[in-house]
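First, one chain by itself in structure tokens, the form predicted alone.
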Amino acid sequence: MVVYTDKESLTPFILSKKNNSKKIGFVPTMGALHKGHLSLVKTALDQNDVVVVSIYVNPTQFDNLKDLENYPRIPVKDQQFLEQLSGDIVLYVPDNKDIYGRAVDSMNFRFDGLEHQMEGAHRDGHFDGVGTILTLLFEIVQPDMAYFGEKDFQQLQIVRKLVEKNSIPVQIIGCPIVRENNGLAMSSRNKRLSKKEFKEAAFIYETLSEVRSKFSSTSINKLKLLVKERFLHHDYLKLEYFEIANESTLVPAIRKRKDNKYRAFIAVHCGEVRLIDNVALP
């Protein structure tokens, strides 16, 4: 596996891919990497020639400094780790002065309103570091495709909508979630739990999973009270925010209906880390 560690250096590997007609696929990371992690490049390697995996904890797109000072960084371990896989795999592991130079500062976006929603309601700027870094790095890597895991699904709605109004030239990939033995998903951010954490997590997708089954007999506005009780005393979990949202558009519903596609997000705080799922509703 070669490593890069500047785009000097990537770039005359990716004009020469590109120059001998290669297909580019590109897995952007912040590290840690997991199972997850290992899907979508597995995935990527299945439909290209070739694929670029990036690690770099982007600094815009957190709105709490602990937070990105206590993010997991393992990049020997993560190396490691992506080289079980066979396959024309690079790794490109940026700093900050090579991906922003002197300031680092986000661009600002418009998402036609799906940065307002959720994630962006409770992280300010949030989606606009995620827009500036994957513009820098689409333009670094000129991948044909970018994969990306449906965890983060208010995210990739946003780069689908990013690439759409910027007419950048690569098609998007979203891909399942990957969840750990009791039903966790599976998450860089997992590694700061302690045991008792890890387990007691586990609640999370069990909510889910009991709102999915009373989906369809239940009013929206009864599942959002139940979910609230479900945390209310909860010794372990914080419950920051649960919607059933439009999967199209992210505005939270008020009432079902017939020709719509629904999503539940959730955001739980387990002791000093935030965890986010969703699950697709019947």
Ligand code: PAF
Contents of the next structure:
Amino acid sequence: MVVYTDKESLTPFILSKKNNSKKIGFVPTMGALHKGHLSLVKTALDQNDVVVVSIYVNPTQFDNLKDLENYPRIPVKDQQFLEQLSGDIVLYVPDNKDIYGRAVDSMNFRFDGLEHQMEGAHRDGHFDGVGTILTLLFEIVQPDMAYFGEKDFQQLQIVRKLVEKNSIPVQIIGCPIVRENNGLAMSSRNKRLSKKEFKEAAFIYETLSEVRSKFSSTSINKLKLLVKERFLHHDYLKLEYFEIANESTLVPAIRKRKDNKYRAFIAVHCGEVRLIDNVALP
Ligand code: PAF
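Same protein, different state: after the form predicted alone, show the form predicted together with this ligand.
Below is the whole assembly, all chains and molecules, this chain first.
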């Protein structure tokens, strides 16, 4: 596997592929790779001539220094994980200086209101950080297609808006959530859960599944109360938010309207670890 640690050496490689009309697929990650990432990389390998995976824990998208410090970092394992999948993957592992130069700062973005909902309301500056890093990475990697998991569904919609508003010539592909056997959505943060917490966290998807099965017959208000009630006395899980929102605007819904597509979104604290998940509603 070829590994690039700076854009100066990656750029000539990218340009040579582009000059030969090779299609470049890109999977940006923050490492601590799991089967969810694997499915993104596999899809990218199927659809492109060259696949670049980046591993970079982007400081500007963290609103909490402790969360940034505790974010799992397992670079050797990550590389082995990718090597097992395909020796053809190109790995880009920049440092802060390569990405940001001297000032590790965010740019400011407007995403037509998508940024104010849910994660945006609970994580100050998060989507400015995501918009910044992806703008920079897209400039460096110049991908034809870029792959994002639906676990971060709000991020996926924001990335779509980012490329649309800034005319970035990349096709954004959303890929389905991959789940653990107990239903918990795969996430790098799961690595920080104790065995007991991991088991208890299955309750998140159990609750979302219940919401999905009751959605057609129950009002949104009642569903919200039901979820609140479920978490109220849970020993391990603390509910941060639960919303049923329009899939494209992400505006929380009060009443169901025909022809609108909805999703249920949830954020939960399990000990020190913050987990998010979502499901499409029928
Ligand atoms: O989803 C992630 O892992 C990150 O937000 C991303 C897209 C790699 C940007 O840092």
